[in-house]
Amino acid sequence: MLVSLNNIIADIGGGVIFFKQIVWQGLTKPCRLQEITDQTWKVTIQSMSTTAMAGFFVGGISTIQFTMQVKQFGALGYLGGLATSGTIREVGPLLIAFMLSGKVGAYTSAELGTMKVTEQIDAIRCLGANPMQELILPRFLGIISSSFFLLVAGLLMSVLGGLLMGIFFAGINVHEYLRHIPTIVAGGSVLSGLFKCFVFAVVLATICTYKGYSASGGAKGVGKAVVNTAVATMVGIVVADWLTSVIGDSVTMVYLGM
């Protein structure tokens, strides 16, 4: 138990130090824009279908759950606003980020881990190049930009999924479903969802690049790095979700003077 706790603390510390190195690298010796664009496009194309499908079903599930509740109070007209607000603020970003952690995080960790154990990263260093600048920074920024875009696209698909479920499951028309979305889904809800999307993207990019870059032990080490990436990313996203929720609620209370 003590050894496991020490490993967890050391892993968190290593991840924080690695994140600081990436930020410092980006501020002092940034990579080329073309490299970031290539990584962004690569990740986006690979994950768009998965994210769209996840977002669609997340929105549909939220609508079904809210339908069971609002019918008891005769407030079916508020279904669209309630389901959309809950999806955008909390459920959507969290579940879609989980999908991306398995798709993007595992792939990036395996790619970097393979380069590490086959000594390709050492070869880059021997040639006088900086692996942090050539490999890590483009992937880090590419994952953040693409993951943020994918999360937003997934949230939009969740609205569509919720709308279709509202029509076929709850039996309401399009106008009735959309009517109360602008009144319930305020600007704060949208900003909260977008902020969560950005934080989750940073957590995902940091963990998968760190785990892949620090892999060792041949093919077995790469597999271990991929598994650790999946577990650490999900735990990190849950913790980040809790922190962003606490911070968001505190800011809202201060703003409202409560």
Contents of the next structure:
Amino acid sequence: MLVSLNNIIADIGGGVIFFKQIVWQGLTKPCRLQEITDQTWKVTIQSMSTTAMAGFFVGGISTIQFTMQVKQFGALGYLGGLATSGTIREVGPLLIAFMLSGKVGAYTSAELGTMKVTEQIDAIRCLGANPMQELILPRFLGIISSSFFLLVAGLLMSVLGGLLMGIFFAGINVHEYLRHIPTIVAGGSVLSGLFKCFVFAVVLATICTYKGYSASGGAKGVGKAVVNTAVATMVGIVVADWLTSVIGDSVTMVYLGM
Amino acid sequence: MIEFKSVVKRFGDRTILKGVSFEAKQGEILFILGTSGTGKSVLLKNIVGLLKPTSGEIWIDGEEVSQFTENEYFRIRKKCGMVFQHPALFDSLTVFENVAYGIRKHRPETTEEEIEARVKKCLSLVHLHGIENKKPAEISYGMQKRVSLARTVAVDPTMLLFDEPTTGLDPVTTNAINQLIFDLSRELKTTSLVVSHDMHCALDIADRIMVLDKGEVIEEGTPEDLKNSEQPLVKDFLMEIV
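Pass me the form predicted in complex with the partner chain as well; I've looked at the form predicted alone already.
Everything in the complex follows now, all chains and molecules, and the chain you saw is the first one.
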């Protein structure tokens, strides 16, 4: 028990130090813009279809759930606004993070882990390059920037999914569904969603690059790194969600003078 | 010239190198033999700064490098080319780009025409032609090893470090690689350290052989000296080739 707790603390410490190294690398010797755009394109294309599909169904589910609630109060007109607000503030960023975690997080961890155990990273160092600059930083920034593109795509699809459910399940028309979206989805909701999306992407990018880069012990070590990445990113994202919610609520209360 | 003075390397409570001292003279081929897990690869990685010694001194061309930073090691890695146990080629790059990689990083002033000529020359040194546009996955393991060798010599190192260069190869390719190590070392006049457990090859091409056991140097000398050694481990190695 104590040993595993010790390992978890050491792992978190290692991740924080690794994050610091990435930030330092980015500030002192950043990578080329082309490398970041390549990674962003790769990650976005890899995950676009699954994110869009998941967004569509999540939007639909939100609408179904809200329909049951708002019908009781005869407030079906607010259905679109409520479902969209919930998706933008919470479900959207969380969904994108989980999607990226399962697909890009595991892929990045396996790719870097394989490079580590087959001595490709050592070779990069011996050939006069810096692996942090050549490998880690472009992937780290690529995951973060692509998460915003995926968030937008996922949210648009969720609105579409919600709209279709609104029409077929709740029986309201397009105009009625869209009418209260601008009034309920305020700037704060959008900012909150973007902030959460950024924090989740940073957590995910740090964990998957760290786990891959520190893999050792051949194929078994790579497998272990991928499993650890999946577990750590899920836990990390949920903890980050809780933290950002607490911080967000506190900031809102201070802002409103409550 | 490479010199180790009482180098100790520990990982946690495990001591891998226990005060290793030796010298590799300019232009010689030094084989480091030993069974698996005796610290041969760790020794090589200490030379190029992939690992740092716990204590002791490492001298390269008159400079003590053991406390060098990653940036300071850049200069040393330019001089010491390392061929890894795995081919360690970059999967996403072509053979040409793999060989050109080190030139671009170590010698950024090199023009594209010069890089092209250098890559072709290095590939021909390892007897490879017409594979420049192939990806590593499209060529055999033996060819990958030779591309790895070409990539290392492409930056014009004065010292070559080979980490078990023939592991996992068939006997024919093993002989070809061993011959290449000998030819390249003589042609490029490099100091070559070859980590291996192939006594047959060591006796054939080494100028000197050093035997490492449990992190300590137990025997050192010319191939002839080794043949007359009384060390049980050396005798075991010699028995294998009889």
